[in-house]
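This document starts with one chain, in the form predicted alone, laid out as structure tokens.
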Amino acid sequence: MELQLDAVMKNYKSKQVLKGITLTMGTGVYGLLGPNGAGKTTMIRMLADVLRPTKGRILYDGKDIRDLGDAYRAKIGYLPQDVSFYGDFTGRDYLEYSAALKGMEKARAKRRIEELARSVGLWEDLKRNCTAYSGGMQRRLGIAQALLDDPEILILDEPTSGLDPHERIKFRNIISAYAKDRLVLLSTHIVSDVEQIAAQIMMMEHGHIRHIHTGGEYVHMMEGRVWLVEMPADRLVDFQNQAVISNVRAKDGCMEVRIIEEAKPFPDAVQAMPTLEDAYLYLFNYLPEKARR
């Protein structure tokens, strides 16, 4: 299975949101990272066939998804960034309605609803009205909906928004177990969502896919560029406008500052083990600006 974007562009009136993206994805989990406004949701919605490109094509196994139509959409499980619920629907009503829209046979739908409701921790709440759910519960219900028909392609836009840390871990476990022989695309601005489960991580900025690497490759890229230095709090106030800082914590009456810099920033700075989050900050706050000089 192969999903391709071929020189895909998207304009909203005079604003160009996607700028000629060419990309090929196969089976496995792909993470799509980028700041708000990078174009992630627009790209996700086009892959879900909710939006059409202004220019370029999206191909499934070499065939344009516009020509495939319903045959392509039947292969997709899609969780949008914002999920709407009918006011009088219970959780079970919503999942049964979603199953009917997907053309699922009733007995199979019933089994899948029970299985997924238990997996996402909503089995005891299926009789409650959706609109009475917390934000995290609504997100878990949306995840169950996306997985209902055991789709070949799973497209998730900010899937862990509103989930607490325990729920986020459960979600990652569900996706890891599900992803075998399937394509999962997970769009987020939360680095930890993709760090543990994505085989390939794409970093997007200003309508471009700037980088595609494994998590390990991003971390390796940062070796020798992450430093720890201690300084008083009043000095940090001035220094934070002069450097890329990935973390700060109080330590022994001063501040321990994690700095991302090419060269050793202070004589007493010591190297630190890099992380994917360091790479994210480095690439979006440092490299692009220097590259444009």
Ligand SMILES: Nc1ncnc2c1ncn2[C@@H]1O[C@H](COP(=O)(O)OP(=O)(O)OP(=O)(O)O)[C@@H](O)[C@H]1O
Contents of the next structure:
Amino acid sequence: MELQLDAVMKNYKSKQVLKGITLTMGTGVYGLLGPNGAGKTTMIRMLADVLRPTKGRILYDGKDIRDLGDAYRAKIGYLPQDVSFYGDFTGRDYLEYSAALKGMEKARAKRRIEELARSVGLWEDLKRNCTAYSGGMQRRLGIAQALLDDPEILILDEPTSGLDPHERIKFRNIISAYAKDRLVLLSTHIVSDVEQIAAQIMMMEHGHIRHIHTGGEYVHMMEGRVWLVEMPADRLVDFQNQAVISNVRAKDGCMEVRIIEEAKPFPDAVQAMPTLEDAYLYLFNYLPEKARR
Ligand SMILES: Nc1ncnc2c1ncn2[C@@H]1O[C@H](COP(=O)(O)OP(=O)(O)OP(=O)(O)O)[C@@H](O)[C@H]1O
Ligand SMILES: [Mg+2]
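Same protein, different state: after the form predicted alone, show the form predicted in complex with the named molecule.
What follows is the whole complex; the chain from before opens it.
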């Protein structure tokens, strides 16, 4: 299975939001990272076929998804960035209703609802009105909804926003097991969500996909560019305006500061093992804009 964007552009009035995206995705997990307003949701909504490109095409196995229509949408599970719940629905009602919309057969729907409610940790809460769920619980209900019909293409827009650390780990496990022979595309601001599980990580900015690499390739790129240095807390207040700092932690009455820098920033700085988050900060916050393209 192959999903392709072919020179996809999107304008809102005169504003160009996606500036000609061409890429091909196969099976596996694809992570989509980028600052607020980069165009992640716009791209995702087009792949979910709820928004049409202004120009360009999206192809599923070589066929335009506009021509495939319902046949394409039947292959998709989609979690929008903002889902609002209203009315008198329990969690179970919501999932049953979603299953009916997807045309799922009743017995299978019942079985899937049970399986998924257990795996996202909502089994005990299915009887409760979902408008009374916490933000993280509503997010997990949305994830279960997207997974219901075993879609071949699973598209999740910030699935982990609001999830606590334990639930985020459970989510990662569900997704990496799920993606074995399917395509999962997820956007997130939590870099560690995709670091371990994504086969390819896309970094998007100003309507362009600037980079597509494996997590390992990003980390490799950062070797020799991440430093640890200790300094007193009051010096840090000034220093943080002159440097890209990826982390700070208290250590022996001092602050240990993690700095992104091409060359050793202080004589006593020591090199650190890079992470994907360091690469993100390097690409979006360290390099001047013209050097990023
Ligand atoms: N319906 C709309 N009308 C006009 N402009 C829009 C519309 N939807 C999005 N935009 C603009 O398109 C750009 C990209 O928005 P998009 O929601 O795709 O970004 P994003 O990468 O998902 O950001 P975030 O990380 O905040 O979710 C932004 O400048 C946004 O203001
Ligand atoms: Mg978004």
